[in-house]
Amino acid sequence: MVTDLGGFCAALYKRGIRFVQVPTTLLAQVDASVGGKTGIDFQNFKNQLGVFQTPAAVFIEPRFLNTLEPRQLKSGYAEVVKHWLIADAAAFEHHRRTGFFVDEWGPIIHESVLTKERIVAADPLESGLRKVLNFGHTVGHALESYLLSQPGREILHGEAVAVGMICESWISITRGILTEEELDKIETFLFSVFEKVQFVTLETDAIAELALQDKKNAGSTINCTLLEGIGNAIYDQPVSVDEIASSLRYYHRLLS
């Protein structure tokens, strides 16, 4: 939040001033501080206001992570896992076997930043390839926005993205581009790290409707990033509100 808000304010003040990012959470180090995209929530919707503004420098010190509680650390880890799922099948296969037990964060952060930087360099303004970085975020942002409006039920961004990655992997299954075995690997690994997010079946339609506010949409078409196998994401895949609601009902069945 601080990197997004700071970058947003720097971009607006006097039509833009130079700024540096010193991210102190894992989420900021591997995601928010990298790529020059800023966004703030508006009227309970995620990242509705924002600009592209590249910082003059980003300074990442992994020792800051020693100050985080486990829940915040896991929230950032969701973005690391996302990078593996969209672009590095070998890394996902390796790390899913070791689990969320990291002795040294430096190499993982470096690897994750390089993945995002490579994608951003190919598409700085998110007109194409950079959209793969939104995997898990169409459903995740809808769920996060919905729970933000429910006092006492708020969840962290990474927790919402973890749900979104399962839901969007399930949608990939229905399109025949991801296998049941791959979905099982994704689910098993994510549930080994993240607590299941609770909601009731009657809420799924209301949550799904919020995807209509997603910034990647074209008109009334909800554009989603899906997996064509682990390590290979495809963007601008049109999905319906009903499909999103169905994916949330699928996730809900996993809660029992």
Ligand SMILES: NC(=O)c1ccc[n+]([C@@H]2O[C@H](COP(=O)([O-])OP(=O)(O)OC[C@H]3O[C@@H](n4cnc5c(N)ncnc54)[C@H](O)[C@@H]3O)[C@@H](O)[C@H]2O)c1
The other form holds:
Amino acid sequence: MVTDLGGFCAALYKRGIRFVQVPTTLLAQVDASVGGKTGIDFQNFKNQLGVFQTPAAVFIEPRFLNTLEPRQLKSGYAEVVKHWLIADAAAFEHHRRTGFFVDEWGPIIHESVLTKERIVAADPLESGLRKVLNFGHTVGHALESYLLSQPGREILHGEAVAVGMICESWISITRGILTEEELDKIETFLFSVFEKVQFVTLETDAIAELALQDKKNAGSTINCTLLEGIGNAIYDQPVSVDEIASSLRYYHRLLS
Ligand SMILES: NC(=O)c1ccc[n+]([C@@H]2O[C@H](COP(=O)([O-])OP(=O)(O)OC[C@H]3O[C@@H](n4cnc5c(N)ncnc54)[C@H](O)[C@@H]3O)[C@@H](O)[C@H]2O)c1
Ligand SMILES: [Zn+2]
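Now show me the form predicted together with the ligand; what you just gave was the form predicted alone.
Below is the entire complex, every chain and molecule, led by the chain shown above.
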């Protein structure tokens, strides 16, 4: 959160000053401090204010993670898993087998930053390819925003993205571009790391409606990133509010 807020303020102050990032959460180290995008939540919607502003440098020290709450560590891990799912099938397969246990974060952070940097370098202003980084975020942000407006039910960003990755993988299956076996691997791994997020089926339409707020949309079409097999993402896939609600009902069935 501090990398977003700090970057945003640095971009506005005197029309922009040089700044460096020293991210101290896993999420900020592998994602928020890389790529120069800042996003500030506004009126209960995610990332409604923001600018692109690249830091002069980013200093990453994995030892910061020694004091981070396990729940916060897992939240950042969701973005690491996202990078594997969209761009590195071999890493996903490896870590799926070894599980969440990590004794050395340095190499994982390094690989994850390289993946994001490679994608950002090809499309710095998100006119195309960079949108693959939004995998899990169409449904994830809708759920995160919905629960943000309900005191006591707020969840962390990565926890919402983990739900979003399951829902958007399920939508990928309905399009015939991901197999049931692949979804099963994704689900089993994510549920081994993250608590299930509770909501009731009556809420699914209201949550899905919030996806209309997403900045990647064109008019009333919701543009989503889907998986064409593990390790390969495709962006700008139009999905309907109904499909998003159905994917949330699919997730809900996994809660029991
Ligand atoms: N701009 C981007 O590209 C981008 C990418 C991904 C996520 N985000 C945004 O990042 C935000 C979440 O950021 P976050 O996960 O870093 O959360 P955060 O900044 O809220 O930090 C989480 C908690 O950890 C504490 N903390 C931080 N470092 C610590 C340390 N080393 N030891 C102990 N405690 C520590 C903080 O005080 C805070 O209570 C979300 O709003 C999300 O939308 C932005
Ligand atoms: Zn994210």
